[in-house]
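Consider the single chain below, provided in structure tokens and representing the form predicted alone.
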Amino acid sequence: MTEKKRSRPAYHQSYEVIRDWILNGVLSAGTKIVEEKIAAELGVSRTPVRESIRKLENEGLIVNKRVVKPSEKDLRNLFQVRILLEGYSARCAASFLGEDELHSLYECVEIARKGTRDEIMNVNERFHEIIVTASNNPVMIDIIDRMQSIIYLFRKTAVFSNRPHLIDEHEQIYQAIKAGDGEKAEILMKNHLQADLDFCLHLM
């Protein structure tokens, strides 16, 4: 087996563990990332850890070897992109989503109303994923995909801090998409994400 094939599992494992540590707060915002320490804890060499850190830097979770601590400006910049792209995606969803996807959106809303926090997190992510995919624009989908990790942090903040009306807004977006009203769906999605931003800024 080549060195490359041997190192791939270690790289993927390291990436997933470090990412989970960040997303679950084990490595809090501002924590310095030390390759040697993490490699020792994971029982791997520094190479897969270094590759993992590089990927996490590309995703925005690590900046200058520290766990990201977004500033107000960073937060506004991120949400400006999300508002534009996901607003457009919601408009597309009103035209292109089929019955199966519409049913999945409805399930996301229903589960969120009575689910556990983890279930709410999962269906929150799924709800937005279905709508973004409806854009049928691979460039747009890729941009959002690369932002997913840091978006997750903000969704977690909203869910765990019980952001008011979040699930009601999802239902309103679903109803507009189901009715084929692209203009309304886009406006509702933009307002929904703006409310997310305002809530996160308030907590900061």
Second form
2 protein chains.
Amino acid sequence: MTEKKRSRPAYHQSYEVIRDWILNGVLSAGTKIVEEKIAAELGVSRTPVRESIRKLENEGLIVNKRVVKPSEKDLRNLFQVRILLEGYSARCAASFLGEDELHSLYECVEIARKGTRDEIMNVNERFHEIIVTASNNPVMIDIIDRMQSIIYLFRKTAVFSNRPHLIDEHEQIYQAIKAGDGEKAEILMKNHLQADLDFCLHLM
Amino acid sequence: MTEKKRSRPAYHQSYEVIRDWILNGVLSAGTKIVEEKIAAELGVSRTPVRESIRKLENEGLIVNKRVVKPSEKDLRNLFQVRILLEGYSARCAASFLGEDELHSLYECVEIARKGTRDEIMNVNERFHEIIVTASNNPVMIDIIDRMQSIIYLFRKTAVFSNRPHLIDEHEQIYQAIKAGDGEKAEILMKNHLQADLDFCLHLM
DNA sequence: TTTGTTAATTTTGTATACAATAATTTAAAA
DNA sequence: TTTTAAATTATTGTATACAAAATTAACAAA
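Got the form predicted alone; could you also share the form predicted in complex with the DNA?
First the chain shown before, then all remaining chains and molecules of the complex.
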């Protein structure tokens, strides 16, 4: 029936809907975002929609009332930060990752070798998520989370184009972490992200 | 007369006022923030105040409708990120900083040796600002900016207590940058920030 | 055409009213 | 007293109306 989840406030729900519209291309890059129009489509007033938009602006998904269209420079800048933070996280992971998480990490590699595209997308995202969580630093996790939306838009390209060695690189990182070699894990992670960036920029 | 700056929207002005109230201790750590009360004090409606509060929540200056009271762990986490990003920025500065900015950097050191407390606060902030700008990466600059408010609250402690060697460390960093030694600049910056953190935590 | 200017329209910004929820107080029962 | 439940109050969440600003359209002059 027409049951609505009443738990979360409207500004939160509409945030999620709008974000998904952007990530799935329903709202494509460059589209003008008009509060009233979105509000009408969602069946709520402008007030909660306004808040959602502000949050999306914060994440960089909306810029100047338009769906972002990141330039090559934007992506390079984003990845520079990501390389620093995830590189450090990989180093932490080598020291602090527990048995079970280590196993989850390996599963991500395994599934990525034989899964469907959607599965691959998921486990590759999860691979990075496990490592970032190992930093055990909410500030860092939060910053990386904020970048996720744009990274997501971007990563689709890499997987749909089946970048060579991507999974191999994940496996190498996994091995370094398992071996407790933080130095190596960090370097491999940095190179991995740089390769990802270069490959995708090359396609554009 | 009662001239108001009409240029910027109310939500922006009130953001700045509330932020300053927090930074100057007019609103002290733990204080409950109530939209209507703030709105009344500012002579505006809740609508723009609401937006301001959301932005401050974003910066971490308001948490759970209360003025933040960062724990030691919070500060350690924040500084871990700062060390990574500003360390990298210092390395960039060694390669890319121009003559005039280099000179500004030196001025910061000079003034810090003989200025008043307020002047010292200012030039020390500026010292870091110049270096961060040298990263030439808006994403990175933006993240560090977001952390500035909490860092500001924190830095007061360090200067008012006159931490030993603080200016010397700045000068060493300046020298490394001037010499174009990125490796050294990065290491010195990281140590400097770590020392800052440790000193202030020690006082708490 | 192009340019510049005014008018029309759209869109955002702000105030206000009311609804939903959360916090607090009050009062009754154990 | 202490505890619980109900009622009250305070606060946030949402809708709506109107004002201010930005954008677009229309049209006159070069």
